[in-house]
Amino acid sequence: MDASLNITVVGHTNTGKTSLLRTLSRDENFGEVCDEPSTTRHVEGMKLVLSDGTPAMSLFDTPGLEDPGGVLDLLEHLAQMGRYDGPERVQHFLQMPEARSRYEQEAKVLRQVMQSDAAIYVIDSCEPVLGKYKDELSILTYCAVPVLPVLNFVALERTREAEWRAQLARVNLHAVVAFDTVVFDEHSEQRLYERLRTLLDDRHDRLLSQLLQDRREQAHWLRRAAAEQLAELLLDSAAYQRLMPKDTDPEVLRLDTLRYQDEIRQREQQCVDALLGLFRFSRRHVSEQNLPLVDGSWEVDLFSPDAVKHYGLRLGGGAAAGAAAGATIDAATLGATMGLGTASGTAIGLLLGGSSTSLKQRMLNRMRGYTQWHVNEHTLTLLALRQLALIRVLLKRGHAAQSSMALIPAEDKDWHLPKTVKTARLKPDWSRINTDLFDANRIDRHRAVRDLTEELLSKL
């Protein structure tokens, strides 16, 4: 590893050392994470780099300290044999036969710590402060390298964070960071690097300052990129439209409607995949989770009545007025607005909703013998809420998370579509789905994406 700063991650078995490295590196594939003890058997290294490719630091994952009491007894025995300071005792221990047999795993850890600039000591904050953990802290003090304790799993109700902080203060370790590797918090990550900077000498200050700034910029960029993906989805879906002769055979009309709905579903799936890619998660994080997804696809049908009920949307306005005027919405066409059956032009206009200009355009198409198909505002709202919920979950998800992904409860069920989205319904050349009409060079669309991105950012 060619980074100038080397950090070793140590701790007892199954405290979350590998999980910490996955989260810091945004790499869900580093090492192996499971509930079984002694998963990591060898020292494994990884590198954190800045956005420009500059190496920032090397991090080393180590096996768990399974018998710290036995190692501490040997180190104290060495102290009785001569005037050895802490590092000398550790070096003598590493030369002993026991370091290649009974305590081989502990020797791997201490050898790596002695070669590092600092150590991060990972603690399962839900565990009581037992003697074995006190022994581990004593052993680390013999290595004479700065130690930063990291309290893991602090988001759980059964955490003993206060007890651990009190114990760490007793051994003069006051620079402590609470960092949950499953429920990610970017501010906790910032504090981790800031505390490391205070522990290390000045020659590492510039590098850690660059890493801190780079992480801040990445977090800002990630939010903006996610909001932009959602903005693109909403504009593509709102501007999407299809014209069909009003005398189309009912069966052909039904099949066409299903095909048009699938095109919207596919566009939503593209957005889901893009968001997972942005946050560096694979589909396996959602394939068996509690989000309404199945293998990365939405389980709750975007166009079904259950979908509207699932998200608590209030069906009113144009839909209610249309129904009152005698128009009907078939289950196969929910989520689509269509001029069908015996409903009058006025009823169809009320059903479709939107501005008077939109109504005039639809009426003109109707007079020319065509029916217009496009996504109604309730379905567009559902699209927005589902993607906002997904983004919020991903923003708080650590890359070591193994449990089911859960939707953050929606706080904006009555959220109304931004004006930009409503405007898009009059702009069929704004939608990439309308391949025969889409114009990638339209300045007004670029401006709409920018404005809508800013509005969506306020929701994140």
Second form
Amino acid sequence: MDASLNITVVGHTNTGKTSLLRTLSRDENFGEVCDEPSTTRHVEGMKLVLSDGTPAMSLFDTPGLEDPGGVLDLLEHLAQMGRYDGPERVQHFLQMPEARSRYEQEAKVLRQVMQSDAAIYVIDSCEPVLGKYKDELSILTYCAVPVLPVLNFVALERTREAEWRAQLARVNLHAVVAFDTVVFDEHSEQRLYERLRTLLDDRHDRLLSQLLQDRREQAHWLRRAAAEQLAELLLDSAAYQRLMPKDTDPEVLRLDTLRYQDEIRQREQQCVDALLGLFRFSRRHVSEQNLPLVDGSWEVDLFSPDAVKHYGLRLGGGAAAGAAAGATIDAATLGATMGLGTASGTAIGLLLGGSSTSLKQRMLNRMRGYTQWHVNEHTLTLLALRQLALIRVLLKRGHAAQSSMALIPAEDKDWHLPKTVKTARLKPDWSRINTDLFDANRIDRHRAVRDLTEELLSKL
Amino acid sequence: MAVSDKQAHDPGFGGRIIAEAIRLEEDRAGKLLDEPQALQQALERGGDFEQRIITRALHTRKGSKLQQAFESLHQFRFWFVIVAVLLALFAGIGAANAVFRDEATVNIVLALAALLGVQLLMLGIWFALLVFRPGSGGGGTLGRLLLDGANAVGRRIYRHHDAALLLQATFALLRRDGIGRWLASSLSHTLWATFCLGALLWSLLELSIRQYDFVWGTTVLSEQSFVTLISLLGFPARLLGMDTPDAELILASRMGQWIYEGRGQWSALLLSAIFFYGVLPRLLLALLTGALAWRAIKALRLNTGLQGYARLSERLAPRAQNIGVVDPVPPRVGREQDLSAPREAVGTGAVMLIGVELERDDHHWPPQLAGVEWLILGRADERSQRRDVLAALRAQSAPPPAVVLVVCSLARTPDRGTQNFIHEVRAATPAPVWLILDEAPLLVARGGDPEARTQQWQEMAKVVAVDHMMTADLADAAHPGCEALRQALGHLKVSH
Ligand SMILES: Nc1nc2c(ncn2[C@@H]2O[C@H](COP(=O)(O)OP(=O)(O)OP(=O)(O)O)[C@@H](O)[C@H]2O)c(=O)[nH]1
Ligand SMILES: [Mg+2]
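Could you give the coordinates for the form predicted together with its partner chain, as opposed to the form predicted alone above?
Next comes the full complex, this chain leading.
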């Protein structure tokens, strides 16, 4: 028994058939997508696989049905000639010379549909229910395969979703899914598979259930992994410190500040890259997806004096003053940073409690007569918020009308850094940017990552 | 490949340690090891994401070196534990030997304290830590010391980087889900069990071949407390029907009484106490915690959300495979370009208008253009409407229309259906056919690009030899396109 499941994606031209395949297969390189008619002219397949590599179903992208009226005329003509049933008529049509010339493209689609277990009919739900679309639905009825209408573009304003649903019900298509391929939502993807399962006969039940389960787990994993990337970034940045001798030459100091900032920038970029990778976007495609990135990087530099203003963050008290002055790094002697009058050895020992003695010693040596630099709290806040925003956008894919300004939601603007991040500022060995001090195996760091991940997850 | 096949292949703790070590190494380097063949292997072997991560790790060059290091480290650890167990055995023997060393009388309380006291105290501490501070890793101090010791010595012996890396990885995994705690506890219990076993065997030997008298004494404590203590210690043995000292014998054995009796009972008490309060509980606990450790190790999965692993997901866990093109583009598709000559307006008839797939409702139909009279042929959305419109157009032969305006919506994507219709319109009349693109605001409203869309219509118009094309928003009288259309139509009249 052949358990493999073949689904053909059909629809009028430029309704987003290829986009649907891209989204379902998480492969942004599949086929060609363009806001133009007849972009796809061949039939191309994609096999969806489970996490363990088991194939779940094959999806086929087809050219658009562009002249359904003409095809339907022919099919009806055939009906008058003999007492053919639907599929016979379609088979007959496929043998006709027109199927190789004028309706070559439509014939391709129908041939593929006839070989499939079901068809997904993609609808541009902003379009009125025009005669040609009704014709397409009639043609599909002739093919006698189950049809699942998918309402695409539903995230746009002024869709005609209700009109479409009413029309589809009139032709007995009651199982309909709203699925915007650009503004992606994991739940509507799951609904799509669920509906497909109800349409198909039982022998595909197991595969579709597995696929559903698998995609659900992946969605869960993805969310967690994204939060974990961000937690690591925040701890690395917050714990990053640099020491400069107190009597350093101002010019050297300035250059060193720049280097310091650069390290943080690179770390942030690493996180952005990791996130894009997790969600399977390449830098190349980022601008097409309307992400707030330019060539895969943030438009506004983290350390630019007006970055905070740009994102419209509200910062309380000292941080605001610092932000206004464009200060992005806290430079302080150890004692001041930690709220102590003097940085005595015992104090450091207490603060670094749990560190190995050799580390304490190294720290002490490094502290004497040095100024210690940290990333400013408001810079950290900004770092966290814009990464969170990016994850949210990625979870929903690129939204067409999203600008980087509107990116950080209003309720986030009074957000305070989690305690773990503040703690990290006293733990230089938590930061992998501090290459000489970093200790990947610190238990407290592991706990911090875990706690912070949970906290960030609750914000997603 | 059968699914069960894949499940049968579990990479085990060792594989996970190697994967963890590779992750730590890559984390330190800040980039992934660039070894495509390892990725390839992982993709071929399949399995879930974790298994793929492990397969990849094992197939990197570093991974295979680590595997060797892992083997030798493993052996080393094994022998280290064996030596420790032997030492514990000898320690037990030594302790017993010390108890029986010189005199022919043995202070029963001192003997029990020496052979069981420390052990019971440590057991209490272990238990207390387990109950009150489970997060701290519980007890198992001895086992922990041993593990740390093994690691420290291992690091000295296998000086190179690989061993250190492996130890670090092991450490990272052991910390998860209490594995380390149970493992250390199990080791502790094993060592104490062997210690007690050593003590038991040596005591048995001493008591078998030499003669001892058992006494006890106290200065401040009451006799009754000793009776209670001894009965308590003898309780398990009594349950098994062994003969242990009763209250009378205990009191009789007090120091200074000089009544040396019940050697057999006292020996039974001593040996059974060592067995029941030393060997047996420790052995059971060793088995129990060992089982717990084993279970935790079996249940252990790598945290694939860690950044070192997560960044592999793109390459290691594809969600789909491309099947490729199954029905290619034929060499020639679409309509041949219509090369017929552009038409001049010759007819003296009316300006005719056809609406195609417009979104305006009946209140806004037909469109009005001030100063222009047009004859409405109808809307051509449905097939039947198209047939009617074409028939009406063919009927307009004398005089032929001055021009036929086909009004289309810019919100539509031009398709071959419309193209074929316009072609038929042009075939049905000798008059020039103009394409008017209406409803641009609708396209803008949904975020489309009117210029690009106009371009697409332009291309289509060229194929069917439309004589003139213009954009005019007929609903908005102020739109410049309306004025242009009016002028163009006025032009026609003038030329007649
Ligand atoms: N906003 C929005 N845009 C979409 C959506 N789906 C597709 N698009 C866009 O619509 C255009 C057409 O998408 P395609 O996937 O090429 O459509 P198609 O049906 O494959 O088109 P042909 O191959 O030409 O028949 C592209 O510009 C897509 O970015 C959607 O759900 N929302
Ligand atoms: Mg396409």
